[in-house]
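Taking the form predicted alone, here's one chain by itself in structure tokens.
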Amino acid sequence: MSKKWQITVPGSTANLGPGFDSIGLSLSLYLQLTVSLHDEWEIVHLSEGLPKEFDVNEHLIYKIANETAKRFNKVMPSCRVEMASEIPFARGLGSSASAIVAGIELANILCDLHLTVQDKCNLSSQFEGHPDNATASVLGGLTISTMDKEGIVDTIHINDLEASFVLFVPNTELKTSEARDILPEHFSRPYSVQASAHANMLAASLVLKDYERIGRYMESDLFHEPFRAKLIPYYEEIHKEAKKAGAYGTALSGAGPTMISIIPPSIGQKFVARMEELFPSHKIILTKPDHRGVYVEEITNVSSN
């Protein structure tokens, strides 16, 4: 007999505009590992959209794993990772914060650490750098977060939010540092006051479920958009056609170069067909916010070969 885990984490969303670095939302998009003990590590993609070619030891969930339990002063056992993702990879969309978070899961599953949300939360921002994907592929939902200097991190946590969200992922990456070079190193006081003024604005708006503000918030981002447009295919088009098909707002998915809508759950078939119609160089996903988080199941009696 043998034992196996499969541990399922949702992609995200961060920023929604401007809600640099704070802002997250989980999404129903998921990677998910099935986990065995082993001799050796093997990690196996099963998935087309994840990389053919890679170093085991370079991979990002065996770092985090070891790392975790090394931690805690423990050694990560040896095992065996299937690994399927529907999470775009390089796209904005959470895909290291999901890897990271499972990464977590897989140490304290093997090392039996006995992990708190808050240390999932703490751990996973740690590695990540800022908590908005990563809070919101721990808890689910909608995730409003802070990371003091010690690395704890404080965060409102809704999950209720009655929209559905639309993705436009273009067929081509973009690097977060390369999203991050093209930011200014300083603002003016004035222009900081009005930036920030617009993201308590958006993190009201989305505490109240105000649907039409959080559209208006999330399309007047003055931290991040303005200077990675340049790097979005169709940027301006897909603002303004969607905003004519009846979406409450778009921005940027995290650095892009995906673009995220917030919408009526009532138009969602009838919206990804026109942009699908006026954007064929896109794959358009319409989703919903998942509620679970990470999650792990056990999957006993499953024969050994």
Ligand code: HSE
The other form holds:
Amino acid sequence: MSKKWQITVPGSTANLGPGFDSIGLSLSLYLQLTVSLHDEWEIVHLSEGLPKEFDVNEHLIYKIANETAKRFNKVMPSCRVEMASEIPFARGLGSSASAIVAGIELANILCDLHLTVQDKCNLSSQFEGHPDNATASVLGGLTISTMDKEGIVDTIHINDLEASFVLFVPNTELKTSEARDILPEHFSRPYSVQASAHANMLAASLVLKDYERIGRYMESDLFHEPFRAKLIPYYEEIHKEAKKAGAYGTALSGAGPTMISIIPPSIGQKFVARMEELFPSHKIILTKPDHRGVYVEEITNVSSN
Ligand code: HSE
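The structure above corresponds to the form predicted alone; please provide the structure of the form predicted in complex with the ligand.
Next comes the full complex, and the chain you just saw is listed first.
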């Protein structure tokens, strides 16, 4: 009798405009690992979009699982990992955060770490460097978070947004490091006051589920979008056409290059059809918030030894 585990982790969007490095939202696009103990490490990529060639020792899941085990003075046993993903790679949809959360869960299962949800939020945010995508992938739903200097995360978790989210995924990758390097090191006091006021209004609107205002403040970012816009294909056009077709608002998804619109669920299919017509070079994906976060199932295979 051999045991297998299935680890499912949602992808996510981050920032929603001015919630820079703080606000995350999990999306109904998933990374799934099927894991079994094995005499040596093996990672198999099953999906088209995942890199074809890689070194197992450099694989993010391998590195995070080993590092997590090490932090708890355990040794990670070798395993075979089959990896399937619906999350577009390097497009600002939390593919690395979901791999980090999966790697932590892998160590949690195979080293019996008994990690709490708080441990998982702390570890994943520390590995990622900020808590937006990481907490959303751990918890599901919407997360508004901060991480202190010791790497302890505090999160407000909202799990009942009634909106759909449409992704505009271009056919180009953008490295988060490149999109971060472009940002200014400092802002003046009046500029920061305005930027943080917009972020406060976005967070309050999300808590109140005031969708018109959420859309308006998603479009008001001053922390990063004004500097990243030039890296993003059709940045202005997508904003304009999405609004015309009924979106509450549109923002960059994480560091981009994907853009994301928040829309009323009732217009989903029609909105997507119109955007497909207008932006044929983009993949247009209709998503909703995931409500479960990271999830593990144990599969017992009775037929094998
Ligand atoms: N908050 C991050 C950023 C998300 O915008 O750079 C990408 O990791």
